[in-house]
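A single chain, nothing else alongside it, follows as structure tokens in the form predicted on its own.
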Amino acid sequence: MRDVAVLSFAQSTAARETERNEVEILMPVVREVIAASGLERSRIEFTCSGSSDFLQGQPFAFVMALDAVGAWPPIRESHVEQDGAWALYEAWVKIQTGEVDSALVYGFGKSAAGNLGDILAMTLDPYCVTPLWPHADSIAALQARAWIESGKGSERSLAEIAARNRAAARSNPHAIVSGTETVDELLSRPYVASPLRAHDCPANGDGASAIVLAAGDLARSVSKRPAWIRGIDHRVDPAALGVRDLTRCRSAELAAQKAGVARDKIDIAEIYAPYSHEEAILREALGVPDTASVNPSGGALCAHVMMSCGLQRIGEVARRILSGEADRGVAHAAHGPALQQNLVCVLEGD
């Protein structure tokens, strides 16, 4: 296996982008991440993006985003109809083949352009579930209720998770929401979908993120302390909610095992948990120790950009390793209803 490292990370997050289109959002992010990587643009040999045509409302919409990258002279380019974390996985595989030594990866999404609840409902079983038009918050509430009824936690547990994330988000300039509310203050607020309140649900927004990857010797030549990808894996559970135990996340458990999360200590964990109960389920599935700093950025609960948020989790861990704040961390991305598909990435500083 070839050593592959993250050289740089950049992001742009806003609660609502009413003035800029996807290209205008991406351009400064791409410029920033390339400048911070230490590589000339001409030395980046592969480009891979993650986005959703459903969000943009037109087929092959990702092609427009290439205007932000610059596709002339011709570049090697690919795209996944999923979160940018899966684009990073494709780029990692491309580097493993030896065809390229470097890659630019980015993910972006604008949920403000349409009704996100309706869009996500159309990704469900088209025969039995989509006709009911369940909102994503309602599906999450079913999972949260199952988790509470199993005896693993309570509504207070959820409020404690939300309060910690909102407090951590105060130091993150890219967060959409933050706060210093007490647990009791949060519990006094009305339900969105019982047992979930507004603070238990994601702060959806628009934006983009980008990462530059490089193979061994190239990474070492431009960075004193690259964030090495020591393990990466992704797994999927059945889409049907009724055929799996919603209080556990077996695909995340398996991905964490294959990625080698438990091989050494974990300093930091960035978990894709846009709902408070998902963090609790995923901490157990990933095997994150109590001593680790979990979602120091505020996590997906405080800034949730569809198709970019998973890549941001990898970037947030890498950023702290690059700066020397952490030595080893785990980043997690998810996709699909009730944590159906999960990707786990272990990064280390050296």
Given for the second form:
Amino acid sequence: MRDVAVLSFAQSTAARETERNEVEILMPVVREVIAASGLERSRIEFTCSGSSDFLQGQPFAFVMALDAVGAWPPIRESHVEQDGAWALYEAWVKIQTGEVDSALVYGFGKSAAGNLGDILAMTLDPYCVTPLWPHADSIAALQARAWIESGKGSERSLAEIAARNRAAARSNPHAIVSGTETVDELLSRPYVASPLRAHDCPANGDGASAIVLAAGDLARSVSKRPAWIRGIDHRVDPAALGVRDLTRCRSAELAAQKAGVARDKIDIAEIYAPYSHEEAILREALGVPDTASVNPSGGALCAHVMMSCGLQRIGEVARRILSGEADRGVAHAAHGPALQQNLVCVLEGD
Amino acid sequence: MAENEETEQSLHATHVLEYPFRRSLGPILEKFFTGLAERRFIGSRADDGRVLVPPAEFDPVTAARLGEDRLIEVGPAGIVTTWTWVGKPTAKHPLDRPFAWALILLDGADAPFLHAVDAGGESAMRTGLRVQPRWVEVPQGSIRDVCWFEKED
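Just the form predicted on its own so far, so send over the form predicted together with its partner chain.
And the full complex, kicking off with our chain again.
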């Protein structure tokens, strides 16, 4: 395996981008991440993006986003109809092939243009589930209740998770919501989809994020302390909600095992958990120790940008390793109903 | 969360994206939906012995093809295994009054599936509740042939 590292990370999030289109959101993020990488733009050999044309409501909408990176002279480029975390996986594989030594990865989503509830319903089984149009909050709530009734937690545990994330988000300028509420205050609020309350559901927003990757010697030549990717893996569970045990997440367990989470200590974990109970399920699945700092950014509960949020988890871990704040961390991204698909990335400093 | 609110600041226009194709259901789901049109529920037995509803064309664990010999009739009544409440239904939902989404495990099945439950009120919903389907007047082979489930008589 070739050593591959994150050199830089940049992000933009807002509750609602009413003026800027996707290219306008992306341009400053791409400019910032390349400047911080130490690489000239011309030295970046591969570009890979993650986004969903369903959010923009136009086939091949992702092609337009290339205006933000500049595709002349011609560049080598690819796209995944997934979160940017999976674009990072593709770029990592591309570097492993030896064909390129560096890559720019970005993910973006502007869900304000449509009705996110309806769009996510269209990602479900097209014959058996989509015609019923369940909202993503409702699907998550089915899992939350199954988790609570299995005895693994309570509505109070959900509120504790939400309160911790909201408090952490206060020091994150990219968070959309934050708060200082007590657990009891949160528990006094009404349900959105029982047993979930508003603070147990994601603060959806619009934005983008980007990462620059480089292989071994190139990374060392431009960075004193690159954030090395020591393990990365993604796995998927069956889509049907009824055929899996919703109180655990087997695909995340497997991805964590393959990525080698347990091989050494974990200082920090950034978990893609847009619903409170998901953090608890994933924490167990990934094997995150109690000593680790979990979602110091406030996580997906406090800023959830579709198609960018998973890449942001990798970026949030990487930037703390780049700064020397943490030595080893795990980042996680998810897709699909009730945590169907999971990606796990282990990052380390020298 | 709240979304699709009109914004005052920006110009906006409605853009309808359609998927105007007809697709085959395949050999297994076709039986499930033909069954619904006859007011019957068809499941299939997976490699590990579990009865799945809707039936699966490929085993969710082994990915092996599950043939028509695996099909088995289940239900029509069953129990709620988990649920949530929809206080404000949208125009696309099966009911125009508050209702529950539930995973419903039909009698004879081992895997539940999603549908609506007309419970009257949230306080009447609970895991373990026995429910039965209410069928549309003229079933057409769709998941919406079941209007919703309701408390068993």
